Partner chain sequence: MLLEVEKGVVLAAAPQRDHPVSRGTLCIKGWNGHQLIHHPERLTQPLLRINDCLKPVSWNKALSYAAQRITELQQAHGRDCVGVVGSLKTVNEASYLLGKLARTVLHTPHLDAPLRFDHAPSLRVLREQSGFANAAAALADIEKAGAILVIGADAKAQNARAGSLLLQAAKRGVPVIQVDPREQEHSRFFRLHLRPRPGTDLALINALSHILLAEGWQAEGLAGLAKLRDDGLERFTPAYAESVSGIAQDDLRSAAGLIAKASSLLILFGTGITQQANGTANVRALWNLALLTGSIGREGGGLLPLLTANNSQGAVDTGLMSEWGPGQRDLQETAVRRAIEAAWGASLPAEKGLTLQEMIDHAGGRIRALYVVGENLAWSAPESAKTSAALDKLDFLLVQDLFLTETAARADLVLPAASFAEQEGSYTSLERRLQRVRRAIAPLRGCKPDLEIIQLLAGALAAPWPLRKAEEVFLEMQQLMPCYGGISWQTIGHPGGVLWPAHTDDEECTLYRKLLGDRQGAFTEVSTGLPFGDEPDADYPFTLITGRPLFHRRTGTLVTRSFTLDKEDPVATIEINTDDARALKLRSGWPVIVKSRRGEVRRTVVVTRAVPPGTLYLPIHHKDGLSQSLMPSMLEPESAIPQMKLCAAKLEMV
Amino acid sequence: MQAGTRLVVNKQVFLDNLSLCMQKMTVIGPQKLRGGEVTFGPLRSLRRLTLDYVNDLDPLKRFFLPQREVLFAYDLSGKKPRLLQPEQEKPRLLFGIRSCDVQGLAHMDGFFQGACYDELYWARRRNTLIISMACNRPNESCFCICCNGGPWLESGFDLQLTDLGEEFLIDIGSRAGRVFLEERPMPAVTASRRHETRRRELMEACDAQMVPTAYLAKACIQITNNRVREELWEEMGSECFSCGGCTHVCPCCTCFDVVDCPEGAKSGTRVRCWDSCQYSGFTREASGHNPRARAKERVKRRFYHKLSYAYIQQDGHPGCVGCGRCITVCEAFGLLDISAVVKRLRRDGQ
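Is it possible to get the structure of the chain by itself, in the form predicted alone?
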């Protein structure tokens, strides 16, 4: 079995093997809460697992960049200062992650191996097997086809599953994915023409159900060439509540802060926590000067970072995967999510 190979495995056989993995590693998967919402979390048995879901509102970047994490603890009570590193987590398997979050992780990978290589992020990343689930049914806010965020991918996963009913069609995306299959008793056959046809039908049906549209190319041209009127940025700034919701649910946003938390005169921890470029104090300097004190400037900066050619060239893609989470959480009544903003930029440039 090589990367790029497509196999077909009985669904129950695959899930039974997934259950056996829980004995040796942390298996994280989608589970339905009492209120009907679906969230990803550690699974102790298959009874909690659900395959009837679109996505988790909270982006799965939280398993690699936690909302709050201890970078190290320090102890100054002895003759020499001591730094205590967090313990290494046991191997993990992230099951059922959707394509948009896989693409979001690819974006995060580029950020955390850029100018400053982040050991804590990469320790989690290397320690996690990614088994993604292609989308057969998008949410009403999904627009991943507009920015190559899904619903099917060609890379970025270890294994990609397509639900065919009684079977999973499996795309092998890495050596780790191939080893996972070879080490487990799962009779598999090469995907036939019938399976490939069914996969294509599901892809086309999913594409047809996408409701929002995002004219990213036109917006990229407008922003890159500085053709957006300042009055429009002013208007959008006045509509923004600066709540930070859009950045916290975005799989591509990486803003964080680092603070020291003393636990006495000679001990404490250094903690990293999520931050947002939409908060008024995000760019405030030690002198008190704030280059982006106004909401207009913060909104402008956010979309420049998402859509300008300078960042697309640097990252290899726009800073959006089309998951639609910002549409769901925006407090500005759907005026400032990325789909709405790019439409406004397109119309303003006509």
Given for the second form:
Amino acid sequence: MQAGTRLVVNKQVFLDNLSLCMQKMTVIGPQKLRGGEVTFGPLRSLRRLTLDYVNDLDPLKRFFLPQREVLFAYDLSGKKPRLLQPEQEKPRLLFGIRSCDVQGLAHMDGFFQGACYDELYWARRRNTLIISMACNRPNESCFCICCNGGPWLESGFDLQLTDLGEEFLIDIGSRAGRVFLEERPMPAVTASRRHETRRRELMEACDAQMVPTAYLAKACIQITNNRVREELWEEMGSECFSCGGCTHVCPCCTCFDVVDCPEGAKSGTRVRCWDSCQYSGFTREASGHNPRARAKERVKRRFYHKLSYAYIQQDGHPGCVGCGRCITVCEAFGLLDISAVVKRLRRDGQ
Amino acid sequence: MLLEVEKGVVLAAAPQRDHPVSRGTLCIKGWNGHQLIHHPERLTQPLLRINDCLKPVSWNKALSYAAQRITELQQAHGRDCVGVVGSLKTVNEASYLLGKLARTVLHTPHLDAPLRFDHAPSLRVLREQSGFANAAAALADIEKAGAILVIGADAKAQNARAGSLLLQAAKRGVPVIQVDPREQEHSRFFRLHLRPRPGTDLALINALSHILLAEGWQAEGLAGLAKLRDDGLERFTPAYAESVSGIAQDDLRSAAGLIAKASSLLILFGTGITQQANGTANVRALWNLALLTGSIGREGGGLLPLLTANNSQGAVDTGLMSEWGPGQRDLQETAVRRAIEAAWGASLPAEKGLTLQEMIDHAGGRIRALYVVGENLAWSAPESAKTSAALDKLDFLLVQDLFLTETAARADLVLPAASFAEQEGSYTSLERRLQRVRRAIAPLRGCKPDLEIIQLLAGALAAPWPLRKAEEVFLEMQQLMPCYGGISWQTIGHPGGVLWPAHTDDEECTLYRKLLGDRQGAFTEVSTGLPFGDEPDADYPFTLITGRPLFHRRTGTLVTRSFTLDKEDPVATIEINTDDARALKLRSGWPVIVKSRRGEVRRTVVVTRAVPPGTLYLPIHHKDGLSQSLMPSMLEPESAIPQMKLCAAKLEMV
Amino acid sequence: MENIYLPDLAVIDRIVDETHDIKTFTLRFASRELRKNFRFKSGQFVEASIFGAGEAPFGFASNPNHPEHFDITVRAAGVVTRAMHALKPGDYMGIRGPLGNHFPLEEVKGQDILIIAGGIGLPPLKSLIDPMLDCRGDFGQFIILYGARTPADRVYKPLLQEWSERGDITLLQTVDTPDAAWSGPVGVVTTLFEKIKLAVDRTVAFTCGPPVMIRFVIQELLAMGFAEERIISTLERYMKCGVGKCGHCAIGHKYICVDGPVFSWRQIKRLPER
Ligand SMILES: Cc1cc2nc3c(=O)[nH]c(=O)nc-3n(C[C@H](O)[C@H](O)[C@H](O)COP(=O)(O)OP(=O)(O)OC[C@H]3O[C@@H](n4cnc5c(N)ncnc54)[C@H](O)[C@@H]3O)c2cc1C
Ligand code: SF4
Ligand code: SF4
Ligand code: FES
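Shown: the form predicted alone; wanted: the form predicted in complex with the partner chain:
The complete assembly is shown below, putting the previous chain first.
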């Protein structure tokens, strides 16, 4: 098998193999909750796995940068403090992750490497095989086609599956992905013309479902050159509830807070947990001085980070993969999600 | 809300897209409130006061001690020497059993819920007029309203969901009329903002009705109009209202015009109009206004009090308010008493119980022991100094809470309760939405869910109560609560649960009409209004109003235990009008002492045009002195709510 | 790969009370190997931990030519700093560092030096002054201006005495509120400018202190004709991780903890939200 060629595997056979994996590693996949909502979580069998799902509202970055994560534990009972590193987790397989979240991981990868290499993030990253599911069922708010975030990807996954009904069409994205296929008793055939045509049809059908709503390019220029009227920021700031939902659900947002959680006087942990630049406490200093005291400045900050060239140059792309989650969670519904803001900026510029 | 758990630790909260109300959103408290679950200050052992020091004891010891003390005191002073204060945050099943415990096992009439301090007038008037002590509208009505009147409430800060729907309505062009002395963040998006002098809402509301009636703009087919006019409305002319409230007659007329033109009027209101000398009169006036426009029971219309805690309505429904038993039924009615006595197999105390503030006022006198579940009275009650002294006068204070709150710290015995993530049960939201919560993790070691604690306490008091699960208790309480009839434990487990009364069609908005039947309701009396009782004078020249900032849920007990939320609001401030600040030579950021006739607190000045001249705005805060310590505790006569919204005050340099 | 959030243990050798709310801690790494290999530069900072209370950033306050031990000077401002003030010699702290960029010490050799410090802003500048004075001959005129709220609020009083007695540097001090013993100037630090003579094209100015002071100082310097790149300042932001990950200290696309805290006015001016 070669990277780059597409293979076809019988769906049930693939899933049976997935089920076998569950004994050795943590398999995380989409499952239906009692209420009918689909969310990603560890699977113990195929019983709760579902393949008919729109993406989880809770972003999958949580499996790499958990909302709450222990950085280390401390023990002060002796003369000298002892610091204990968190334990290595079992190898994991993330099954069914959607393309936008895979792109989000690519964004986070860039951020967490470099001079200050975040080993905690990377330990999870190295530890996890990514089997993504090309998105043939977009949510009504999705606009990944505007952001190179899907619905099909070229890279970033170990394996990318396309659900053809009876079979999975598989793109191999890495050595680890290839090894995974080779090591398992899965009769695979090279994709035929028929499979490829079907794949193309699905892609087109999906594209057709997505109205391209967010033309980021112009907003990027406006923000970079500071050509947005202050009054518009002012208005958006007044609208914002500062709930932080937009940054919590965004696969590209990475900010966190660090706090100590003592368990009694002698021991405890230092943890990091998601924080939001939309909170006023985010920048408040010990003196009480707050450089971003007003919601206006914070909303501006969020879009500066997502859309300014300064950041695009650093990251290689805007800080949005078009998952549409901020559209759903924004308490100021329809006013401050990225697609709404991009639209408002564009209109404002005319 | 979904909670994410790993190895017994709640890591995160996530919203639910399928939920009909939240539709995938959470407020800042929803996103971060879970941090309190594993907060290091959580209580994990019962604490007993020994030699004036709280010492850990076993659950057995704690419960038997509680039973012994209560029994001793009841033997010495009579059974009604015990008072019970319910929680607005715990599950319905626990609330129901707490009521049952108070009224049968303890056999005391003195039971009340802290809702008394927020919305006693709203519940009273709504129950009087409609038969139901709850909102006469649902949140979804905000989306369908023809016009919206927001009065005495900051929806954005107090209920983000309501605030969100309101903002959307305003952006769609629905006329929103806001009545509030203070300018809020969203005011700029509303069609009209009327800023009456604090405490003069009654004149303003009645003047709106007056104009509607005078212009013949009322809905058709209403009975009792002549009486309404002659028995009071007549004197509330626009000119009179202007002289009282300072709102120009033209503005009143435009507001009335907007209301008259709209297909329906939805009124959202909050503690700004209830915690006043005219609390009940204000809600009555709102009822009349809504009725005049024909909006009661109509889709997109009605009265929506913004209850603040997650289970405020549940506390009313399950019978925690002093005047009503389970199912909001009037305990003074013989038939109701009989039915409840028969079901519970015990007699109920005959006399009327004391309300919350009255219990505090009688602490150490008629009330010798107080059992407080999940409420930090030392913070939430007005005149904090007096409240703390009252709590200290009790022979026995039993507090059940997650943390050692200021109230718990004064207790003789503290029982560590489990958080929302550690209990099973149901909640009822402000729009009568009954929903189940499932336990996400086992109770922290040493803690017990409220439901279990109450049953164990009953057992310790020798009541033959078997230990039952939430579902069993739900089935029992349903028997006594016609309003929860026809609702199954399963259906309330679905996202969004069920709106009571249970309905088969999906039209949630028309629900209230269904509930009312054909009754459109009748007009109620027009009160002339009382002076607010703590007037400014030369010594105390300002009128001070309080409000709850975005990040506080009631008393902040839970919020300050979430590091993200605690960081949001670290500085206690006071807002003063720009002109007043200039006259006093005050600048933003300066420290001042705020004094009322009852106490003083230290605050940091914020100079702003958001408050009108002569007015100070004091966000409820606990650092550098409790805001509530300034506020008066005298009771509004009809609903026994303390008049804690406004008072006279002055500023002094530090 | 190591966990960048994991501190190393350091022992407190000495604690000096500087003012009623400021203490200087002399620290030494617990591990011998670290002690041997540890190096830092003027203007860099550490994240100091008190386990159970948290972590906070502090500039190095001692001479980088003697890295076997180092000082931090800490004002009790909140949770972490108050916990630090309760420590005794022999106690442990967690230290991560050195972090951030540094003052351009080598680059300014041959220039005249003007140091303007306010209150707790002197300690980080001390890590620059010390090595400069080690090779005093490499610099031209050397002026230090120091402003504090009161005479008692000045840090390093013996050292200030020592500096003022040196013939080869000019030290001028001012206070906002004098006490009975104070005979020096009174007023904000910028009032000292009229007492000194400078050749602005040969001088590099370094400033550190409260944000308002820095703002006024920079205004004055520009008015005096300083070129933008000859004004070097530190920026302070709420910090958490110190390694460019948590996002708290970002201004525009710069992370103060990694790209700073030292910036020239030319760089600061270009930041989108100053
Ligand atoms: C690069 C840099 C160098 C500094 N050097 C010194 C120094 O040499 N001496 C000194 O006394 N102070 C210095 N400070 C300020 C010092 O870090 C704060 O006073 C300290 O963080 C307050 O922490 P706290 O926990 O006691 O206060 P709290 O108010 O309890 O703060 C809680 C948290 O907020 C963070 N925080 C609060 N204020 C600041 C702030 N201004 N900057 C960064 N983080 C903050 C801390 O990480 C702390 O964990 C420096 C700050 C920076 C950014
Ligand atoms: S900005 Fe919004 S749409 Fe874009 S990636 Fe983030 S959450 Fe998704
Ligand atoms: S989700 Fe919307 S309302 Fe909430 S912080 Fe983000 S922009 Fe503001
Ligand atoms: S302090 Fe965390 S990014 Fe700078």
